[in-house]
Amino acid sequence: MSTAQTPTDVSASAYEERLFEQIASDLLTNGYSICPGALPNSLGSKICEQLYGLESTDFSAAGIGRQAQYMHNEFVRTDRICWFTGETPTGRHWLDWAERLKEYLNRRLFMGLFSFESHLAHYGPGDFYKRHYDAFRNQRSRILSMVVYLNPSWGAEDGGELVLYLNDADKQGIKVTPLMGTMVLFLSEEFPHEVLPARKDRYSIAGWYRINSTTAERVDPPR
């Protein structure tokens, strides 16, 4: 597990460069990266401020699949989501940050990442997301998954951990506590994962970097 410290005596740009290199190195070595305290404090504070200003009606029930294959299934997942659109300054700030990471990974790892989609996720007490892959069958456009946690105070007794499994045979997995600022990235097609039931309200950002899978027969938009 990697560790990253939020900027103190170093400039934000130097911290960002160091964090991005750490993520790239982890992905190259392991296919995943777990970075406690990685989200810059200023950005995290702005996202939380916007989050706490949202109404329950701003969130919708999460589903499975995309476009014609989209469906809501509470046997698989029970969280609620609100998409980042870039229409607010905070949302734009977050998407710009994710864009800089995309550009760095493309330069460093030649991943061919093309676009990014992201939403806030709310897991209420008892909510879960069963074991799954982020890359959908017959649609391999999601390449890299990202999760960022927004919970300032979270203990082991609160549950809600992400469990990242190394392969289909892995029954134990790596548990990640959803504590504020922790960032997890992993190859979408390689790592099954799940979210264990939370015992109190749990907030996070989920995002996916995609390649451009547009063909002459089908246009593949970011969402």
Ligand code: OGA
Given for the second form:
Amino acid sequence: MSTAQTPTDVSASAYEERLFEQIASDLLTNGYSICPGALPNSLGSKICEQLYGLESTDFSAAGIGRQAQYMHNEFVRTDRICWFTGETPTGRHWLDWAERLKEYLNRRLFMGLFSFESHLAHYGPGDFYKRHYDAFRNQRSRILSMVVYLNPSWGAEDGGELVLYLNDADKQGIKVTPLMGTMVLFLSEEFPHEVLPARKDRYSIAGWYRINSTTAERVDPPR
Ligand code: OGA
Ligand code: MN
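Since the structure above is the form predicted alone, I would like to see how the form predicted in complex with this ligand looks, so please show that one next.
The complete assembly is shown below, putting the previous chain first.
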């Protein structure tokens, strides 16, 4: 027996398919993709509802590095983060969406993406994240980075833009306004980027797809 789809299901999945294809073809030609209005409204508003219900104690100071090398460094970044664990229906819904994108990219681009980790980030006024890479060559952990913005309004005077640099030598970069629904994806080892100081509260989701680099000596990713 086939399961019946309502017209909204059909258009939502057709919309999703078009978006995923756009992301895949951008990644193939440029190594990055910037998509305004990509996050489905229904999912975006659920995530915002959950966000507004969080206490400041649900967020913790963000760090840099991994596992044994992990440390806090307020010269590099000053945002605060809250990991998605999939324990709430909304968190699950977001991780499922990211899983469908992963499957699409693996099918279309043979990327071999294996796991996904994601957190909410809050930048208060004055907060920033200096120019950095999300992964280092040869470490092969984080392969594809994703950022999605959750700010219903954002003006030029609010600062807080993401600047995506095309390579080490690029000083100008591409500035992205952190406006609700805009999604940015880029190859983690290829694109240095930074978050300019925000002048008001700035909310985003960051996520990373990793390959499975487990060896006999080391389980990686650890979960
Ligand atoms: C990060 C990051 C960018 C942003 O969390 O690694 O680069 O625009 N975030 O929030
Ligand atoms: Mn980053």
